[in-house]
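In structure tokens, one chain follows: the form predicted on its own.
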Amino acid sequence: MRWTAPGAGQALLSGQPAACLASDDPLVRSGRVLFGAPALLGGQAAKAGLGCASCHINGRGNSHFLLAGVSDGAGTADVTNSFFSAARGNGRFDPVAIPDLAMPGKVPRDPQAGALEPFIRGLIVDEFGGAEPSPATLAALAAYVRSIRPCAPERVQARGLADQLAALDDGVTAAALMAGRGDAAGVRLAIAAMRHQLGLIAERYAGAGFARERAALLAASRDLQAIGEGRDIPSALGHWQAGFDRDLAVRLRRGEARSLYDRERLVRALR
């Protein structure tokens, strides 16, 4: 809600542009979950909970994005604003429309050209002041962006628990892929992305009736942190996922209709 136009909370929190990808291989899935991780951008963006997917929902756009001092209208952002990083601050307030990444952009996406990876790196490090991404992280993000396609027909789809559960699966895939490449920083980022998704779930299970589920989500997040600091991370994550799917995920699905994933309950909560 911190970066959503007044009156648009219901639309943004209950719907999203449909996702259409040309590929769903492990590298693309890894890029997809990292794309949503505030830890990728770091700095002020991470403090605000902003990831790439905050502006580019499912790799598309966000017509409801509005952040004071950064936007001059819904769906715009000043990408040379020193709020995020002084490196690209130009001293002017010049927001532009947030682009749909399914559409051709100013940077060639042909893998042979090799232009997309350094462009993404510049966004992370210079525009947002994030940490230097590893080659494996850049490869995953570029593979995801290259796979984004427009949908035919275009449609808005409901948001639900399944979105976060799928992102957790992607996170396990990403951590295993990064571990296989000896990329410790990439593993940590994948786990941070998973913990972010657990937080998004917890926000939807509000109220005293879901205290047990929120406590279990917090415990699951802390377990992930411990796994990231240990050894044999793919095996440990496999055990974590099996236990999560067997117990907590079942309970969350059972309670979804009573959570803020339910549109009517969400509307009442936003009043």
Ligand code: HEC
Second form
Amino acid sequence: MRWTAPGAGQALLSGQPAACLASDDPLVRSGRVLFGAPALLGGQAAKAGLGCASCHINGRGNSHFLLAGVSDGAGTADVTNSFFSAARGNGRFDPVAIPDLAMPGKVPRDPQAGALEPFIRGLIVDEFGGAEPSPATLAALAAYVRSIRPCAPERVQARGLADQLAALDDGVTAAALMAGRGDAAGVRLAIAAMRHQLGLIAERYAGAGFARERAALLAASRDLQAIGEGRDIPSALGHWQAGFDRDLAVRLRRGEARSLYDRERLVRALR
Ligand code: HEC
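Now show me the form predicted in complex with the named molecule; what you just gave was the form predicted on its own.
Now the full complex is given, and it begins with the chain already shown.
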């Protein structure tokens, strides 16, 4: 709601532009989950809970995006803004329409051209004040961006618990991929991305009736933190995931119709 045009909250929280990926190999799926992680960006963006996907929903655009001082109309953002970064802040207020990454743009996507990786690195480090991304993190993000395609026919798809559950699966994949490449920073980021997804679920299970689910989500998130600080992360995560799928995921699915993933309940909660 913090970066959404007044009156558009319901549309944004109940629907999303669909994207069809050219590939779902582990590198692409790793990029997809990191793309949603505020921890990838630094400073104000991370604090506000913004990730790449806040502006590029499923890698597409966000026609409802509106953040005071950053936008001059719904769907626009000034990414060279000192709100995000003192380094790249250019002292001018020059928002532009958030581009749909499924469409060809000013940055060539061709791997041979090699332009996408440095562009994304510049976004993270200079524009958003994030930490230097590891090579595997950058490779995953670029692979994901290169794979984003429009769906035919175009459609707005309902949001649901399944989005977050799929992202958690992607997170486990990403952590294993990063661990396999000996990339400790990438593993930490994958785990932060998963914890963010658990937080997104918790927001939807609002109210006294879901206190136990929220407590269990918090515990699951703390377990992830401990796993990230421990050894043999891929096997610990596999274990975590098996337990999560067996127990909490089942309870969450059972409660989904009573959660704020349900459009009617969401509408009422937003009143
Ligand atoms: C605050 C909203 C916002 C966030 C967050 C954001 N972007 Fe963007 N992105 C934009 C805007 C606006 C542009 C267009 C900038 C321009 O044309 O100068 C853009 C441009 C791009 C482009 C170039 C598209 C082209 O024209 O070829 C890519 C690729 C991209 N973003 C990827 C990312 C990635 C990866 C992240 C996360 C690290 C990210 N964006 C985070 C708003 C955002």
